[in-house]
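Shown here is one chain on its own, the form predicted on its own, set out as structure tokens.
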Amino acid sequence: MFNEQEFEILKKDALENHIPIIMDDTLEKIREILETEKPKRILEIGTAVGYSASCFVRYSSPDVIVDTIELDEERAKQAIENVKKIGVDKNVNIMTGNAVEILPTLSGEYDIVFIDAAKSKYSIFLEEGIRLIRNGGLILADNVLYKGYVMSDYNKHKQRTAVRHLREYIKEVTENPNLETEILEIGDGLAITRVTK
């Protein structure tokens, strides 16, 4: 049973303490592609908290299993705790460690992979994501214009290292003859990936 009230609980306090947790107009977006794809399976990989992963649920069918994947130790705990407040630990499967690690033992496949972890490593999420998705199956990725920066000639050296593997992320989706992406200006800018194998 989900449990709302957790849930703006736990919206406030990762709101209230700068973490960083998916924008509403981008949720929004989401939960229209979980209502219209119903996936069964759904990879994430940058738990936080564990707000997303319980959105997902919310949004998706009662037998949903998202698989997720922290690096940070305590916001993996934080998110184990969170996700049982909540009702949807049932659903949620929450690995600690580092993706880049853990992606290649995950095997199976998932209808939805959702990407909002480490901007320099997007271009190996995505190799991993082609990998695990089934055919016809989405790959999203958020943060993708990253303030902006992605598609202005911003060169301010604390961010051009993310800037230029964002630049590299939305270069191989939209180059790539198997992959269909649309990217959206919502939130911190949205791409939506459709894998044809």
Second form
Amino acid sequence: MFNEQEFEILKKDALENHIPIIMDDTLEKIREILETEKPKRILEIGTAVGYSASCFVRYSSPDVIVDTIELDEERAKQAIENVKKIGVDKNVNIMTGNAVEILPTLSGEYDIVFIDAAKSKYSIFLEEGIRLIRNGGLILADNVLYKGYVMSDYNKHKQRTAVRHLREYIKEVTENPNLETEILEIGDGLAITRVTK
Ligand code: SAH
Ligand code: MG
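What would the structure be for the form predicted together with ligand SAH, given that what you showed me was the form predicted on its own?
Every component of the complex follows; first up is the chain already shown.
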């Protein structure tokens, strides 16, 4: 059983602790996608404390499996506790470590890949995502518009590297003939890419 009360506590705690969980309008769109795609296997890059992973289980079929990767050990520990409290621990498999190193050790086929971690690694995550997704599957990427910085001509030094990498990601998903992409200005920007192999 999905424990709604524990889920709300997790959401509140995450927001209070400034953990960048998916925004409500992004979640609404993801819910729509899950209800139409009916995925059996989901790969998530960037677990944080397990909020989005719990959402994936909540809006998918009861036998869905979510494999999710988190670099930060403390957050991964919290995520393991949180998915237990929410009652989705049977569906969620949390891997602790750097996705850049873990992804090459995984094998397909996933129905959905959700990219929500280090922005400067999005192109690497995309490449691995394409390898691991089934033909016709979806790769979703959060934060692709990065508070509007990606659309802006001038950015502070601090954001420049991330912006450059996110622009590269958008260029790749829109120009690769095997990929069909929609970029939505919801939340912090969500890219939805259908992969044809
Ligand atoms: N998907 C979560 C939020 C993720 S926040 C949610 O919506 O609930 C991004 C997370 O990615 C952070 O916790 C950060 O530690 C993690 N991260 C950053 N770089 C990573 C990497 N190379 N491999 C795995 N996780 C990474
Ligand atoms: Mg995000």
